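In structure tokens, one chain follows: the form predicted alone.
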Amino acid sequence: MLAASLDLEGARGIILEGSSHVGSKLLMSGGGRCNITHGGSIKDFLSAYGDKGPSFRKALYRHSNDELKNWLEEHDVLLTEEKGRIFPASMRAKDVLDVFTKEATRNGWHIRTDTKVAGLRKKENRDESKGDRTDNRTDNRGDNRKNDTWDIELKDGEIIKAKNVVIATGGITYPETGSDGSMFEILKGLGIGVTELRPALAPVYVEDYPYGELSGVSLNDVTVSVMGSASATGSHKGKGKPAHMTGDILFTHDGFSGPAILNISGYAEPGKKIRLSYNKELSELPKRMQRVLQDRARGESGDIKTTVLASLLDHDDFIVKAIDDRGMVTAGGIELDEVDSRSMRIKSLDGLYAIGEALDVNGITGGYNLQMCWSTASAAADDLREQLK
């Protein structure tokens, strides 16, 4: 995304990926199909990303899904919304793809697959003949120095040498897409804060799960509370108030799943309660479930207790005993004190980018994530952008 919107004017710029392929996670975003962003206002964005969304008010109002989607179809990707969900209208994910390498190709990047970095140094160029460094700064803002580079380590022990340097390694899930969270100890190792990484949007466990026969059933309109976290948009730790959202959950055939229960699922901690109300009289719900919630709700004499089923309907309640490690998308990373909003630069190391899911920023599912990721790259290639010039 960075490298599609930012021409290199002469410049040198080479994407190092560390899988075989290029955008393997956004082939596999919104089922294949690529649900991009979002749609209607962008200042309604900002709770989406929960109490870190106002932190990135100013890329995500400067770049916002309007900007993305003008700039899609001027590139001859058709859109088309489900929902609010904007998809291209192909339903390929890889015409989506296809369109950012074309364009990252002609602003004279260079793709380079296969290549794992394995490390990261500030190097500071020194004038030998006086054994100090020379003192040449450049006219951006006089914060960088004309002689400092990065080195960047590969695997087989290459070192490249670059002025800048943007982290966009994804988060942990998903690793064979090149997202295994190798990065982030390196980037502790440079003194950077990283805060605790998890899965996101992902299936929750639970103990004692009775619906197994259920799997492939889906419901509208059910409010899905974890007590005991902060809130929907704040800590994960500590007892605090529930976390509530109110959507479509599915039964799989071992846990539950849907878009309430992904987008809680950050807050679902093991050992935490998790509480279904389905906002139903029991004849508005499918048969099988019925009969499954009748059974749970049989006496010792085997009669149907009316208290108990009442019960069920309002506040189905089970303990979380786990969270798929393979989640849609990562919360925790880079701590957002350490990156300046506006141009995406971590403030304690010059010429050291950060964007994407490698920030402290998760967003709830419908392209709020994939416009994160669009929104701070091109905040980023606009202070790359007047580098250049």
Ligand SMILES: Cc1cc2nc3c(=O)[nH]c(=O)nc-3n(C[C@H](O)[C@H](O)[C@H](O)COP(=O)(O)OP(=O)(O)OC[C@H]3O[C@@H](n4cnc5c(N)ncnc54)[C@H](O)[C@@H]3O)c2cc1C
The other form holds:
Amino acid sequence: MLAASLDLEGARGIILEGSSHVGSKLLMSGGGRCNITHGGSIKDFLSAYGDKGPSFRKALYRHSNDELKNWLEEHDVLLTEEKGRIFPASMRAKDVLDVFTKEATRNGWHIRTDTKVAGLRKKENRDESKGDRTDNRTDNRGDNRKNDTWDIELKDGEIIKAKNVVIATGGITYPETGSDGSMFEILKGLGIGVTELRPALAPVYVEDYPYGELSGVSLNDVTVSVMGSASATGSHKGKGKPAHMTGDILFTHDGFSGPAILNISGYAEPGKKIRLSYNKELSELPKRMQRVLQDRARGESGDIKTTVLASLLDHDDFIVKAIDDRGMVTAGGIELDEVDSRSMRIKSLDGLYAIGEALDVNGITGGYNLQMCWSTASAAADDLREQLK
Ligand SMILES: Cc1cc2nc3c(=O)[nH]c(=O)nc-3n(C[C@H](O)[C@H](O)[C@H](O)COP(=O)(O)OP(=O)(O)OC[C@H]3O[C@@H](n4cnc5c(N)ncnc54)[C@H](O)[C@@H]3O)c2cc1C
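Based on the form predicted alone presented above, generate the structure block for the form predicted together with the ligand.
Every chain and every other molecule in the complex is listed next, the one we just looked at coming first.
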């Protein structure tokens, strides 16, 4: 998005992509359909990021869902809405990726794939009065490198010099897409704070899971609570209060999934209690589930204990065994205090920016995570555009 919306006007810009293709995660988003954003007012987005929302409000408000929708439609990507979720009308994530790569190329960006960044070094500011020839040299492509302040070291040892570097390296989940978290160690080496990284928006596995035979069955309006968490989608470090989320759940052969589970998974650490309240009478549940619940409520004599059955409907409690490491997003990332939320500059290091999932922000499902990427990318593009003037 940054490259697609920033015309370099003759300056040089390179996208360094470690894997063989750009946008692999975008292609798998929304099950290949790419839920690019959510409908409604951008003001309603803030709560989707828990207590992190206000930290990048400026970027979000300046580059809203409406701006994104207009930009895409102006570039011939027609959109459609499904229960508030916005998708390309073609339902093909590839159409979204294609428009970004096409516009980036048109804006003068060069895309280099199989180009993994292995190091990042800031050059000291040099005193021109002492005639530093390296800093003032003109290279054989005629570029004046006087302002280059960063050395980007590639895996094969090549060094690329740059005035500005934008970190857009994503999180740690689905590492086969190229987002393997390798950049976080490099950033820590520069003194940049990175919070604890773990999968979020992931299925949850529990001890003594009884619903394997219901695999594929979903239920609506289930309240899921994780005990000993802060508020849902907020800080992951809360101690006392439970986190709650009401919505659809999906039984899989070995654990719980579906939007309400995915959205609360960031709180469900192993050993914590997770509670499902079905908000329904027994007769309103699928027949197969009724049977499983009745079996679980049987006493030693084989009779169904109605009080046990009622309590299972009201609070079906489990101990979390594990969170699937294939989370749709990463909880944690570059500390938001490090970043100016208007420009996405890293405050302590001139010429360094951070955008997208690499930041310590994660939202619930529904297009909020990609909107955060678009908004922060557009904010950084604005700042860089000013520099090009
Ligand atoms: C299965 C799935 C479905 C999803 N569906 C949705 C959805 O429908 N809606 C939604 O809003 N969000 C969705 N998400 C989340 C969304 O796709 C991500 O939040 C988003 O792609 C993050 O974008 P990004 O550009 O910040 O990072 P990424 O898309 O992860 O891109 C980072 C890029 O940086 C490259 N890279 C990493 N390290 C290096 C390095 N050292 N050197 C060079 N290159 C490097 C990687 O190869 C990668 O191409 C989904 C995620 C998954 C996994």
